[in-house]
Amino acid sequence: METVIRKATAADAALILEFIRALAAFERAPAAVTATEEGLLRDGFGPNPFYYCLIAEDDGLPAGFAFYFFNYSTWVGRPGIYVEDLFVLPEFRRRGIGKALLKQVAAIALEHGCQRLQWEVLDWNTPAIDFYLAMGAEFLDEWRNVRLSGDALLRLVGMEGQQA
């Protein structure tokens, strides 16, 4: 079986959304997805994309994806890559596809002078945790994720009652 990792194109927007929904179902939050195909097209395939995506195909069948964007470390003074999503469909797991996707993101990072990759993993996802540990990933347990969204975000800028 041959695995191919390729850059996503605008024609992949529906597939990317399918992967996002499958990941959300795996993470026990299928109703949390509000992304749309139109939004993915707008935000990932214009002149200044907010994200990038790789698609893994196994014998020509869509098998998984890596969804990422560039960030910047003020302490290191260099760019990095944040991997928002890394997902392989269950029927394609244990074939090295997840590692191939992450390896390609790492190659892109080095090509752009990035010093690191960063991502999050749910604390109950022990197969993924073991996978990342086996690659030498470092867990930053002393750092806490912080998010401001929805009404709280609107309140911060004085836009209560509007839609973000």
Contents of the next structure:
Number of protein chains: 2
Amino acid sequence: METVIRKATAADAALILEFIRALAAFERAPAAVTATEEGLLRDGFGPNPFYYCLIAEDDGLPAGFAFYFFNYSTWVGRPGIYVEDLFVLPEFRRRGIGKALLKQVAAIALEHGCQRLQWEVLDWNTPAIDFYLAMGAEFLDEWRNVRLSGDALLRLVGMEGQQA
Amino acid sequence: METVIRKATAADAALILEFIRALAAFERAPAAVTATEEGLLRDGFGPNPFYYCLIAEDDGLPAGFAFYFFNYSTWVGRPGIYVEDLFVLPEFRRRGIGKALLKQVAAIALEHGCQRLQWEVLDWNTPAIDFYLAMGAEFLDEWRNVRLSGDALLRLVGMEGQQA
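Would you mind generating the form predicted in complex with another copy of the chain now that we have the form predicted on its own?
Now the complete complex, all chains and molecules, led by this one.
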């Protein structure tokens, strides 16, 4: 079996959405996905894409994806890459496809002069945590993630009562 | 006293670096900043900027900054804004300048159709945590932040022994 990693194109928008839904189901949040194929097409494949995506294929069959964008470290003064999603379909696991995807993202990061990859992992996902530790990743547990959305976001800008 | 929030320009690169250094000192990591004025100029003020920055001025004096870029939620299928740094110099605190900066970032997010602001806070920074809770922010404590850099990043791409 041969695994090929390739850059996603506009023709992959429906496939990307399938992977997003499959990952959300694994993350115990299947109902959380409101993304659409049209939105993914608009945001990822225009002149100034908000994200980038790699597709892994195993003997021509879609097996997994890595979904990423650039972030920026003010300490380092360089962009880095943030991996929003990394996912391999259950039937294709234990063949090194996840690592091959991450390796390709790392190569792209180095090409762009980035010195860091970052991502997040759910605290109960022990197999993934062990995999990342074995790779030499650090866990930044001193930092808590904060999100402002919905009514609280509208309230901050003085637009409460309106739709976001 | 009048506070004005304005977009940073290329002429602000040195000021942005001063704010980055002052924030790192507050975060107990003054030696962590290797960013340079040249790098900030190149990465933030070219045709495809990696980051954006707002400056708060109080009676014409630089008082604080917000440093942000766009991220992307695969669940929502929309970009969001990630606030990398939000900082007000000690002598200008308790006047609502931090909130005014965040409010302006939120307004920019809504203009771009973003539904979320995200950022991180150090777990010992209780005043900031209380401020964010009062605004209605959520803490995503189920997610752990992971970083791959340095030798571990080079090892992943099979370039160990070389310089990043």
